[in-house]
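A lone chain, given as structure tokens: the form predicted on its own.
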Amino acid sequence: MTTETHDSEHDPFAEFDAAAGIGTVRDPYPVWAELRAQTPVFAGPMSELFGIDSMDEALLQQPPYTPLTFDAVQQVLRDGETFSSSGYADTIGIVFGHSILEMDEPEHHAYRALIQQAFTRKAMETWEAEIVQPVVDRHIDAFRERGSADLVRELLFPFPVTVIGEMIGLPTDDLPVFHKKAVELISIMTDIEHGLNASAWLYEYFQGIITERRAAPRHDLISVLAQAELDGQQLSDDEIIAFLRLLLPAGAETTYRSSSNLMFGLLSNPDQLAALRDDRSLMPQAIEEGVRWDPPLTSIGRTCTKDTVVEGVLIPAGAPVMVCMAAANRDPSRWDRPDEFDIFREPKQHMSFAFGPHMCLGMHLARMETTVAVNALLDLPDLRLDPEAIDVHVSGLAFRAPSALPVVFG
């Protein structure tokens, strides 16, 4: 059973959607495209551009370049030599630990290839049929009758943390708190408090499961990274727990972000919402156009290793590099009316799953699981944006998703 210190004034939810830019910045896209039209690669700090102070910037020891436009930034995510990930180290990594996100190759490679044992085809099978599938048609059936509902509260928000809680194995009553406590640890830069505590809290929650599951092992995903091995090598208990840290708010917090973010701009495009409900053949393309569209997290971080030329721009070794990949999203040198929402456009690689050694793990579990939540939202009959509700949109800087997505059905 969990236990923790409550405390009545600190809501980590609502602290962390103010730091990322939720609510304050509600469309960086024209400040992008017109940097983005100015050079292909800018120099100094972003953040003051919107008049907000950055999570991740407010750490960095000299001034970021941000690539914007498509080929800058895949360049950069495809050189992992040249553009590091290991300054994570310093910051998310306080609380994460060493985990996948701030290694570098060959270290990388070889942890990579362990944790890929738990997100095998058959897995993901098993997880849409046994947990995903049953966890969206709860929450939908909580609000089905009522003919209307708020899609991101009861729904896209809460769904995916529960997915991974079922696919940890963690009992159900420990779920808002693990809930809270990965929000907690990606708040690091603007409450190093919470995010200490709630570091050290997680790995003794986790240790205690990771030492039964070895003696004992169950079907759930910690046992699977219990007795993975490659080569003769196994994954620490440190190791197990740096990745169930970054398991809950890199695949939790995206996947609710992407999946309010789609159903934002199928809801606002009626026609093409009618089309996907009508052939859900299309369910692929909808999907990826959505992250293309409005990306959940709009950049990441890395360090350049040494004086290097990117489109043009030098970038001097030891300077931090802030990918934004939403930018190169809609750089019009690639796709024609790039800040349409528009799921009948020709697929083609986007930047919001990264690229490179470093490309998304878990990008095929959040595909399943927006696609098994869409299709349940597609199967309400006349599903619409409620017409009285007041400018619903997405915002945010870092992170991007709409707060609320007011429909009614029936």
Given for the second form:
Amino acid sequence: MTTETHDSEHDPFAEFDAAAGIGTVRDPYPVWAELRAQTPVFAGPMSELFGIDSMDEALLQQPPYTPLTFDAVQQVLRDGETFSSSGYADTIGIVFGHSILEMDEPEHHAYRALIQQAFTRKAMETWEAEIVQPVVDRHIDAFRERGSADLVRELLFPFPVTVIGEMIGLPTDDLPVFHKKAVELISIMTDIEHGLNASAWLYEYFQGIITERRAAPRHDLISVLAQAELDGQQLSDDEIIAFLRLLLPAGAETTYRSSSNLMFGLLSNPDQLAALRDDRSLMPQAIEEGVRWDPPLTSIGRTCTKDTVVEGVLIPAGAPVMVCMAAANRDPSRWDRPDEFDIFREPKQHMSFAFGPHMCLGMHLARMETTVAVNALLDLPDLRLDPEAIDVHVSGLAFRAPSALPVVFG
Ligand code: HEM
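The structure above corresponds to the form predicted on its own; please give the structure of the form predicted together with protoporphyrin IX containing FE (HEM) next.
Entire complex below, previous chain first.
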């Protein structure tokens, strides 16, 4: 994915996508299905089976264990004591700082309780009316008269970043550079120098804003975090900055990819798109099916802290674990026809938002944003894939999304 914000020698969006397997790995599901049929937990390097150098695996001291079945994935994610999140400190933590992602209990629980104060039902309602709906409308208005668009580039890629920027309370003009820095941050595995520079840049940038908000609070997220208090404890500048550095990749990259995958599923199944257009009460189950069927983020990392048997497989103490949520979501012992996108299937817990203590803090926000965007798109008359478009598809190994969604309407 490229935008106007990159310089000519260095395109962090393209580098990040390449390292994540976007454009190179088209369909990892048959490989996962074959492995899953052999064992619930695969031991050994995974990315070489797909012919790519994985950014995550490159940093591991030893080959990972990969839980693949629903039960194995759930067991690992539910048990944060045995399967620690602390390994992120040596990877993405280098640039995020000590963020919630790498915390174990009891620190994690205390910190999460403070952060959660910014994500109330009331906040969600305000964000929907004051930020998400106007941002979505603005993007769609820019192509409404044309009768055609690339939904990824013109709506689904830019809107979640804009939403998070506005939630945080950033000046609109800063958004492009902010997004670029955020992508550079998570490209740390392929480009350490740009990652560290971006981390330092964001520290200074956020610290200036936090100082201002501590002096004169507004209604934005930074002000709420600066004032959050629990049992006499408040968040330090460093803690707030680590959270803000995490927020953009955690909230924007995921939502752009998940809403794109959902729209791909709908556009390539016009009968389901028509059913949803005519009955919007199907929206929650359509969103869950989209995120089950092709999650934006396929795997997350843990470290096993003591010898543990998972579904009959011994994972030794100290072993890195790459939990494959995407494989769990297509476990045939839990879902019939798991490879099919079907918004009418009975809703069941999937693993795309993780599970247990670190279950996604932003999932209600992601669902709300997706509802607003998809509703607005379904209001475009006779929305359909551009019949001239060739081979529109989702790709990627670590992160998955279509690179374009050309549509026509009207
Ligand atoms: C469809 C969209 C999304 C998906 C699939 C998703 C997925 C995930 C997953 C799998 C985790 C667990 C990570 C781990 O433990 O290693 C997570 C955690 C998290 N997500 Fe999301 N996410 C999405 C949207 C969002 C949004 C919009 C936000 C914005 C607030 C957000 C904020 C977070 C945060 C702060 C955590 C860390 C929670 C913790 O460690 O306790 N996510 N997400």
